[in-house]
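Take a look at this one chain, the form predicted alone, written out in structure tokens.
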Amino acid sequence: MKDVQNSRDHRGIEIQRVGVKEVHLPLRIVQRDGGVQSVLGNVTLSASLPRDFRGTHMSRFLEVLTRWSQEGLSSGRMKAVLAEVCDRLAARRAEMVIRFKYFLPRTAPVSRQVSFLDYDCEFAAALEGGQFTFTLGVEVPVTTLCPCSREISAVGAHNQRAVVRVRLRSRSGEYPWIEDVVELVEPRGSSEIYPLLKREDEKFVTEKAYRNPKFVEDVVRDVVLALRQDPRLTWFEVEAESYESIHNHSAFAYFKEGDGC
């Protein structure tokens, strides 16, 4: 059978990325405690296409993903996936992005009832010439309460749900866990978010936020200071976005630091 996509191309253009996206697969994510969590992953997998080839073998991306989907995925396993892609497709570079929801137990502050909160996470990895880069992304929901509103109001202050988006890179072999990022970020809001709250819990978190007012600028600066204390990190970016309760727009602040800024 004639292999058209493997035929020679004469236009002399190497394509930086060619591959598959919106691939939905059951995946297993390695947890900090050594266990694994089953998630639904949204995967983009690509490779560079040498100038001599007309097209790539799209089916090979799915073959690789399917075979690796039930392995416990971590930064090391992603490096192995990309090495296989480069080898099978004669590619100089391969990249993969996995987006998924990750669940952690949350214990209500007073009633101590346990529920599960979902965090939007991303693993992004690239391999080129033996050089591997891995970026961890985690979105952490928090509550923010406006310092200005509290200062000028005789009663109360507006508060709202916000999200802190952190993406970071670290030294080879010293990769932070999703749990590490969540534990670092959550205390930097006015209050944490909980899926399940009884009346006594609601009173506690409402009063905690009132005693701890934060602008999005405050949240970003506090997260940055905490990230700077982690010697493993070589690069990070932080964005806080507040879904304002008294406006029909959001407020945000953003900061980036480290190698490649």
Contents of the next structure:
4 protein chains.
Amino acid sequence: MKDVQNSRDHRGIEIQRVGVKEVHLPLRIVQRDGGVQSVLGNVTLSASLPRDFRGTHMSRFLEVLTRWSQEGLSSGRMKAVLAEVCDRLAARRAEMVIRFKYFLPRTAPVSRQVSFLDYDCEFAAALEGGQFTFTLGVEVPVTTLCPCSREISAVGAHNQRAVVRVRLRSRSGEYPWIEDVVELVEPRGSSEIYPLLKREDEKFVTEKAYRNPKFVEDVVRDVVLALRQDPRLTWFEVEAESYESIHNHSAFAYFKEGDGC
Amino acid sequence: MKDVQNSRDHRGIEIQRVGVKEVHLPLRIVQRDGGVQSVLGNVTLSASLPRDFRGTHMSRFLEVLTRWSQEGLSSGRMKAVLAEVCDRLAARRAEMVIRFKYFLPRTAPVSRQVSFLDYDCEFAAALEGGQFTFTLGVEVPVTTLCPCSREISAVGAHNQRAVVRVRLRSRSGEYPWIEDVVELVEPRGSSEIYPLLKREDEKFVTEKAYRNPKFVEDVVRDVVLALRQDPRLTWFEVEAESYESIHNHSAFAYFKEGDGC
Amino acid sequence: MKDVQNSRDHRGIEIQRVGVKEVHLPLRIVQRDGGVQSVLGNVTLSASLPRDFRGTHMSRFLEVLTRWSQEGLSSGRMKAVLAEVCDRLAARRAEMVIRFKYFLPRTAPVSRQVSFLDYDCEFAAALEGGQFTFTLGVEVPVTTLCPCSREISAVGAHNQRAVVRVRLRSRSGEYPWIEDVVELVEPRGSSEIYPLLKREDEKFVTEKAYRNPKFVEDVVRDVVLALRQDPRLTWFEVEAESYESIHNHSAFAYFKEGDGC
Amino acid sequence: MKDVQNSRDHRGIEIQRVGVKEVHLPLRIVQRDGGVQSVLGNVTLSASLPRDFRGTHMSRFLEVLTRWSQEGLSSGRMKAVLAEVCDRLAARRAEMVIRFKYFLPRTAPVSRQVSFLDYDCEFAAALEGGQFTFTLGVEVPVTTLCPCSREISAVGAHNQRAVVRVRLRSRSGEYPWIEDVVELVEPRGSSEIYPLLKREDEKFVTEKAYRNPKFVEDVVRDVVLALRQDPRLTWFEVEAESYESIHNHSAFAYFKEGDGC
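Switching conditions: you have the form predicted alone, so give me the form predicted together with a further copy of the same chain.
After this comes the whole thing, all chains and molecules, with the earlier chain placed first.
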């Protein structure tokens, strides 16, 4: 049976990424505490295509993914996946992005009731010539309460759900855990949010937010100062987006430290 | 050229709806003030398929839509579109749903500055045996401020953007305008929202919301009472959904009056 | 601490559904083979609110969900959840909708390689006065190849990914499994689809689709005939939607059997 | 009334982007033929925030947008908007991204019937120290027919809708029109797609696609070769994504020429 993909290409163009997208797959993520969490992954997996070949072999990406999806995924394991992809497809470079919801237990501040909050996360990994790059993305929902609204109003202050999106890179082999990023970001909003709050907890978070007003600019600057404390980080970006309660649009602030994107 | 669609079907099943979906098209909506607003429509158009025919003629839906999209659409005009569809496809029944963002000028409460707020709207029309049914859907964003949080907290109260979704039907030929529904719903939240607010406006809406706390249950009941004042309405449903600022999920309330869905 | 929700309401309106929406939660679904599958659930949980009460107690929905999420969910288990909700909130009626991606192993037709395909599923349950209603929804992706295009063209035929959406109800206590619905629907497209296909498999599915051309109308009618073979079913609806390869919109057909929606 | 935003900040961090997001607004886009097209815009508008200020003045973004939305937008006009933003907010840098559906008439290849196809477009502009950067993004839907499937199968070949996403930058002041990009990309798929096709047209596009099989790799390389013919371009990226008809995921290829992102 003819292998059309393998036929020689004469256009002289190496393509940086060829692969599969929107692959939904159950995955297993290694937790900081050593446990493993089953998640629903949305996966992009690609390899570079040398100039001489007409096409890649798409089925091999699925073979690799199907086999590895049973293992607990961490940055180290993703490197091994990419090494196998480079090897099987004779590629200089391979990349993999995984998006998933990750759950952490949250303890309500007064009643101490425990519930599970979802964080949108991303593992983005690239391997080229033995050089491995890993980018960790974590989105942390918080409450923001507007300092201006509080200052100028006789009573109350508008507040809303906001999300803080952090993406970061680190020196080879030393990465913070999702749990570390959540713990760093969550206290930088006006208040933490929780799935389950009893009345005494609702009083607590309402008052905490009122006493701790923050613009999106404040949230971003405070997260930046906290991230700068981690000497392992070589690059990061932070975005805070408030789903404004008095508008039908969002307010946002975005900061990046280090080169690249 | 053979007409496969026209071939005789022996499975004995009349299909209620056959047609096209996710058709994006610029449309023109008649405003209450007599003007016409250009909108981006997402259109579903279908007809029933008699049991004896294997398939419908999909291209005819696009022919009808392409021609009518130049005209100003209102409930009356949609009836004419559906009559043409029934006629051209020999169908007992035709249906059309249009979803679009509609803009209305909003005047900030103190500074009087004008900006344009977007409302997600839906026109759903059906024609069967000369009987025309029209359902108007309007989504109105508002602020809700939690009465419980305000009552139990020493300072502040959590609040958030919420959306009130109304769908309604009316006696034949007498329909409220989108503008009417917006004016009826908007004052039933804790405060109206606006794209553009100067500082003096922000103080106004913050204090108004604080003095006017509402659960989603309150919003729904107040909208229901207001809708009951309109003797033309024969069916309606109301949903209020608050994008809770202290949780990562929504609170909602839903009410329906009259039979059907 | 004052219980504002519990205060007496004088507007005289019972609200059909009050609760929470867009709650993301890891859930465990009972499989036909007796195993349990971890899924990412998107949950709506609500109860009716008697006319005399101002508000419901939203935190109780989260308490119930957090506890039950550890158990394997089936229709029987959902009835128990709803009974607890009715009990704790003194409600006449409670409802729960869960949406999740469910995975099943698919064996490629020639190479016999196994991979995991995702199906969007929905469990919708309601309990009112001891009467339990359960609606199962399953979306099955398939290929459709256009009979008209094949008939009139000298070579080839346009084809595309399509999705068949089935929702069904059954006599109390006797429900088909997700696996049953998938097995019933999947052979009714022009060809099944698979995550992982080697070249010999690709030849197989290409030729199978070409020899088995289907309009969306054909797919719907064939699924309807198959569903009518199951004497347990009391209501069902079927929609087939083709993401047309020659258009930027979808073609669809929709059929419903039985009363209600 | 106190201006909290204006208060002095001591954290020493200049923030690259502070502004508004998800602003929906009717806009007017200048067409190549000199006409103006009304579109629904989704706008992000931001400015840099100097290290000494606590916050920006969000309402000014809406003031600027509300006023400019009446004018016909082109790259030149966006430069003027950004200059005003820099001026009013004392910012070194301002950025604006507009996403919208743009419609072009398409003439069916045989019947010559005209209908309107939607293209997702993006204008992204930045102004910093008088230096203006403009990035044009256009997404063009096409059909791709798989060369491998055609080669190995006795009859037929799987095909599907695909989208080609192009983003490009050009020497200052000389930009291609959306219409130019569409005309360059559209012939590089296996076949063009159209909203409205009569039977004779369907035969034409089916046969054209079969005689013109293309991997996503082929589409990307052919678009790259065509873009290289335009001496004005200083940077571009091309992605082709096929919504595979035999899988539940996409195949894609991505190429970038020039530095930056």
